[in-house]
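Presented as structure tokens, the chain that follows is alone, the form predicted alone.
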Amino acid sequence: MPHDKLIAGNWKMNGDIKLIEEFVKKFPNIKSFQNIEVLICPSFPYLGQAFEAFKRLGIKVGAQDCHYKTNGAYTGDVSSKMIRDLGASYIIIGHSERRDNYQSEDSHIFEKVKRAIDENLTPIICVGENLAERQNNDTEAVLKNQLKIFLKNDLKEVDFVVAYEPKWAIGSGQVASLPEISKTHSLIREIISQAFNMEIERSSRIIYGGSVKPDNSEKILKLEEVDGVLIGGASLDPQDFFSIVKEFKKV
């Protein structure tokens, strides 16, 4: 059964209570939107805050990250638990930006995914190739050892999305082409495949992230193999948002 095509917003560490409320004055209501999910993944401490806000939108919110444990004497860490009790419905789990700055990130982002999963949250896992590996032409070299880390029997039964998300075009204005995208995106369903079957590389969602912004969204999301897209700084104004939202609905 297919999924619905999923919209998400990553604010980084940006954003405030303002932004929030500047959403809920702008963002119209998308609950009548048939085949779309809108996701806002705010920092840890306004996740209560835009729940709450954001659900009389139609809007769903995720955490940017999580602890790989349950529980325990991690200072300064957030559980699946504590994000789940807060009203999120997704986590991001190694997003480039923290394989990039926090050397152990790699070794924990299977146990991350099990948290996630431990608590009904879907994950939604990052993937992607650097400029030099990009030009080395070791893409999917470099994409088959990220996705086998989480690849495992643990995921076969439940949801999770892969984002492609090239690290040279996070940020920098730069997006992959649309024949790139779509080549990258049909092998992570070829490796899907073979690390499943077909049946689960079918329903698995596979979205783009990097630079995606009004501009260049449409063309994105019409391509056959993009099932949604994980949107950066356009995703921290609500009139630049909700047009990328509207694109898919065209779509």
Ligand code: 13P
Contents of the next structure:
Amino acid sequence: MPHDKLIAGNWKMNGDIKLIEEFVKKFPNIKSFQNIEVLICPSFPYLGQAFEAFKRLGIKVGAQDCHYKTNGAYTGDVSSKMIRDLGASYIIIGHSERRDNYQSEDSHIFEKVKRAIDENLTPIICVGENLAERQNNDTEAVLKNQLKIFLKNDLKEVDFVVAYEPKWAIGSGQVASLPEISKTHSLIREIISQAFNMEIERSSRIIYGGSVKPDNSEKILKLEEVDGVLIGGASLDPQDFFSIVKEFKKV
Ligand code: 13P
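I have the form predicted alone already, so could you send the form predicted in complex with ligand 13P?
So here's everything in the complex, that chain up top.
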């Protein structure tokens, strides 16, 4: 069965209680919007508060990461169960900022996806090439390599999202061109379909991230291959974020 489209905001290490309050004041209630899921992923400390505040608006909350173990002596880390307890329904996993900043990220990604699934949280698995890889025409090989781990393992019964976020487009103001987005999303779908049956291949969502703003979102969202967007900077402003949600409704 086809899924609702997903519009997700990743607040990264930004935002605070004031921003949550500002959303409550300025972001319209979208509970009556059909075929669309709207999600905000704040930092861990605000998850519970964001969940309580945003459920009245019809916005779900998710985390930006989780630890790869269920529990234990991991000072400063946060488990998927803790995230679930605070009301989250999604976890972003393998964001390029984490892959770049934490050397062990790549080797723990599949474990993190499993921890999310253990708690009935939908993983948003981030993939994408960097500028040098793009210039060397290595995008396909990079994506295959990043997705290999999931395809080797049994995710057949699982609801998951793949976020295509080319690293060079994140926070740079440079967006992948529309044909590039279509082509890459089709490629990701093909990689997934080679491992899974058609039903799973259709129901998994592939979303785009990288400098999505109100002025470019409409064209991106109109692409048949795009099942949603993952937004950084523009998700920190309730009016900008709502403009993008509104575009989606039109599409
Ligand atoms: P920007 O929208 O700020 O480019 O960030 C994209 C991103 O990294 C979302 O996860």
